[in-house]
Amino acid sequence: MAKIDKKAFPFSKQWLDDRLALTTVMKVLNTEYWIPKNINFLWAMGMVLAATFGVLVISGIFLLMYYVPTVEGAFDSVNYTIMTEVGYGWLWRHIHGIGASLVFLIIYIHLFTGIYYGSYKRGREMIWISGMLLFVLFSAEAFSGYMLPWGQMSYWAGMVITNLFSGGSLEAYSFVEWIRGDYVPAQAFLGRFFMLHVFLLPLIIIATIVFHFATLRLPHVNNQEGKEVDFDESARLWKEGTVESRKKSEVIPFSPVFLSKDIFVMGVYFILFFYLVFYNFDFAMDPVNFDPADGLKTPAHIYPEWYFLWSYEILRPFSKDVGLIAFAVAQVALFALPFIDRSPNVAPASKRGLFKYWFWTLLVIMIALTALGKLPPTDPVFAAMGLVFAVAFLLMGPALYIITKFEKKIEEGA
């Protein structure tokens, strides 16, 4: 145990540094939390994630201030008294919105990242379940944001996804009841969503990220090689000082030097985003949601937003019952992806042999899924392509475990 200082000065840093410990926690998490140099700008996607998530809760609190959660006021608040007659009210409600597209955006980036550089594997499978759980948290966060506005695709949205627990031919409606507090969406409905969405969510999500980031810091950060890097050694010719031991070196240390990357790639990502923002803020909005939500009149079509329409395409071209079975084994496969692999290659993809085909194949497959999603399900041809990529994606799992169970052994170097 280490010696108390009697002497130090109440709340000054020694005094404080003696009862807290500051000093280890700053080496452990940021100037002797040991990064890999062999990375790109990909491996500061996870630190752009959690800026946007802490620019999506400032702009939320302030939109908090004039929403009004009834289904009599929901719409107007947002539509008239926050864009129209709030001071800025426009410029946090496009930040919201944008910041809420982006943010998959970049969840996407890092997911296939992590796929391609086989960031799931020995080791670190723990990584990847808690970043797949991220995702989850982050959808259902989405999904209870977008029913807020109370328009016509919020009120229609909530609609759908809500039967979706109806389980098929089970026609558990008692519990899409429960879950809506009411035969259809009303008050009860849009209430449970507000405090999901502005409470408990939140508070879910940021103890992932905790857990997110402590998942990191015992099996390390991947590198672009999947080299095994010997930590402990190349920690100690980094900290030796000189210039020799840390050209030596294959690692860096979080703070500063591999946080002032990471500050530099959000640097440009925020110059995106306020482009976004201020110029081009009309993709974050879907048209129909400006009409105020009425349950009498069902849209001509009805859909999710981006980020949901490969899910919702492998559920829309079968039955209620495969629907719902396919739907579920594809967000099931994901989470288990890192014990389908079966190969005992941590690499990138384009070492990896039949790897490489089957990781750009599930690439192409979940943005035709996404582009088809969008459309009328009225158009045959259309609808017949939705069927053949969403059986592709349902086959993409099989597929990886058999050609990684016969995947050979990269040899050190090659």
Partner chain sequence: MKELKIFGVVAFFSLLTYYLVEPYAHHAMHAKFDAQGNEIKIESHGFVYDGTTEAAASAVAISDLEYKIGKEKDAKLKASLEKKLTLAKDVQAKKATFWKEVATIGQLTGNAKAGEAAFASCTGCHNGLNMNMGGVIPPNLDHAGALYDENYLIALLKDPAMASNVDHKYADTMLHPMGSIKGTMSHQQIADVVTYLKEKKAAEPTAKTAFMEACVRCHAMRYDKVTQLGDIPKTKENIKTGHDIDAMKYAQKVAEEQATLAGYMGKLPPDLSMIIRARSEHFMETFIEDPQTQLPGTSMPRVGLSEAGYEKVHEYLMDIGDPSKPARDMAGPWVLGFFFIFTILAYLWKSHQWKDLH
Given for the second form:
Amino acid sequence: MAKIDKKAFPFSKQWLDDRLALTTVMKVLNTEYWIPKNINFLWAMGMVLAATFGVLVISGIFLLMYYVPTVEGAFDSVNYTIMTEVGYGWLWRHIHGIGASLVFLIIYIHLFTGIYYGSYKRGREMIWISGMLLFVLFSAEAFSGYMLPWGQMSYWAGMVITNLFSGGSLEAYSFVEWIRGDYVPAQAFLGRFFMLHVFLLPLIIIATIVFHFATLRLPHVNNQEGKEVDFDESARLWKEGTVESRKKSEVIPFSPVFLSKDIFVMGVYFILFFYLVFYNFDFAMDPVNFDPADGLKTPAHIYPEWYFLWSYEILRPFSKDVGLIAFAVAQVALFALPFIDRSPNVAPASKRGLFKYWFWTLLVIMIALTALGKLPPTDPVFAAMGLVFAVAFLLMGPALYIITKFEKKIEEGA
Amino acid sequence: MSTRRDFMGMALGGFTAVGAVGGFYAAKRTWDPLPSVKAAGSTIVDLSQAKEGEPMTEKWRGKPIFVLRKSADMPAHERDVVVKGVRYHVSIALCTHLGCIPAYKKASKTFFCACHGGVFDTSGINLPGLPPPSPLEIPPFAIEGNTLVLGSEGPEYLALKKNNLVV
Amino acid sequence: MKELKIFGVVAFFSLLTYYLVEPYAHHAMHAKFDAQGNEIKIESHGFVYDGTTEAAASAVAISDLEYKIGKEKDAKLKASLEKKLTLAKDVQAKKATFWKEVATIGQLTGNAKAGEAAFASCTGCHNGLNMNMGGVIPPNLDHAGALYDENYLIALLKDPAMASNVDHKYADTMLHPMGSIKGTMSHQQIADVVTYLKEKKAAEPTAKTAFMEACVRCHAMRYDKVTQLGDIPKTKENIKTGHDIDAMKYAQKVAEEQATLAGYMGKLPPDLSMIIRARSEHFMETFIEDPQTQLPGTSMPRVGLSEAGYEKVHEYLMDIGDPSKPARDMAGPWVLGFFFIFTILAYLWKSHQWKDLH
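Switching conditions: you have the form predicted alone, so give me the form predicted in complex with the partner chain.
Up next: the whole complex, starting with the chain shown before.
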């Protein structure tokens, strides 16, 4: 047993340190967790995501108190009880809806930041992989949550997405029925997606967020130039504490210096967030879902929420089997990014020759796919464009491999 | 530098706390009983249904209510509710000891609680020497024609309350 | 500054994506086109009923058919298209004549007193008793003068199916429940009755009353405890069994009324509790003005609300479908103000933290 100061006053600093090593924990997690100085506001997206997740959990708790997970009660519990009767129920619902949409906007910004600055390479592969895992988990969380109001879009999205698991020509309909617990989305389906949404998935997400943080520990956060920082030397300089040594140091502590910037960025973000909550929430709460679920009437247009559109569009232009394979490839392709990129450089895309063009092309393709995913495929122009961009997306993988294979190594200090 | 820095940090923290208070207010309102629950808090009792000398049970805010139309041989009491010259005993049918529901015994003309043997007479008065500490409680009521509206406080109820007769 | 430039890039791509998946995609999704691929713009006409929407629909139908006939090679198909064209032209002429006559009646000076006497024969059906007649409950007319457009009322008394723009439904054997009135009233009588309605039934209705008179016989509003038979009566459960027999009896009556209604309309008209969130403002306005413009062939009749009448109904739909609007408008500025000040304070804190770092 460790040495304990028997005279320490209960719950005093010394007393807590003896039992919990509080000072050490604070140092490890905050005041001596080093972040490079050379960063911009995009580095705050991680904490913005953490804050958004927190807001989603809190608003979700209040919704959970009045939500009724039955096919007869779900729609009215959301649209009547929560929106009309519960004090500030509308606020929690709007926050939850906007949060679910914005969390994906920030995830995409976070993800493209990582690609642009090459933050998935040279020891940072696990950061990327755990991050992609979180993307998949958040997608599952968003999808399961979308089922809960049990409107027309909930029902038909549930129908279409679970049908994907029939595996095209494999015709594994018994597997689809197993997933649904019924022939169509019904009570069993709603019950299990409710469980997934409010319990199992959040639990796994929290664990994965902790893991994502842990993966940052050894390789450290990347910086704007992709420079290899001598963290030990910089930390020593910072701890020296003079204005001069701190200027020379290339790092800052997570708390309070890095955090002060994060919180400013969060402030700007929450202005946008609450503007949407109060004045422009329709985009996150589709009108079609205000019609109650009706298994005998398909809505004229079925489309997923905007953050799923690009992968949905990869499915759409092909025949059933090819579409499914393309869709499956698209889901896992991004996971493999650190291994497809053969370049030795960790640097912003602007300094990486052809990679620069690859990056902006990828962004444009994904935005184009997102738009086409919602535009009516009955229009021949849109349908043709969908095919072109879906093929282009699939070719981006091999293209990256070739481009980076021939990428010249950037000399340090160049 | 450090004092200034601390000041800004504290100002931000303090301001955030103000926002948190707003958030807690919204959360508190979310926990409040729903308007529909409150609206369902009144029950109308049709007194023409009451049979003389036999209590009927009504439900008000989830609790049972005794309404007993007194017969001539039942002693009058200042706790009685008089509607159109007829005397009624009205009370929440929960024993004032630990909240069990007493049963009416026709033979002895008393309300008997099986849990710990408490006994109340036809005016809801607890018999001495037994566990119940006080008479059966009278719920708030208002008289409207030949009906009682349980849940709203009419002048007759307020008069009883003023004389400390409702508990 | 570099960070602002980066922010500009992020904002540009975010807004571009938003524009594409929201305004642009929704426009593309709901756009209607004629046979030649020209977009048909559906616009509101300020709740004026003079045959404009019918004329526009006929014009599109005729030009579509002419275009198709011009392209059709198969003689047999061509002949059938030509037959359709003749029919469409008939409809066009019939409607034009009808609305011209309505306009003539509109010129007459009505006598309210004579109208009142003539109106007595209407109260046999329009009695507010919630009795289904010929498939549907006749509407209560207590506030008809305030709710409905004058021209529409004239048209309705002249030919109910034509006024409601559901004449296609009654082309074969089906009878309009009020069809017997067609041709039984003289033009002067029509003018008299409409004058009477406009003068004597013009008391200002509440938003809910407007909805109850104009919509409820077909549409329920369960979030306000309203069924096709009106407000759900208060009933009480039997304390010994826990069953509320009166409520069950009422539910059965509603179910029976709904079955009759669904038989008559083809399907049960939807509950409107959430309709204000499920459809856009533009859709609601143009649809109520003339349902055929948004859903060609629908069995929903045009109800003939005047602009003021529509505003009342709309107000009620908002009250029930979007009850949090007043609370949002109240709390919004405070919350946004809070985060503005929060951001300024956070910026000051950040500036001090980062002051001597470079």
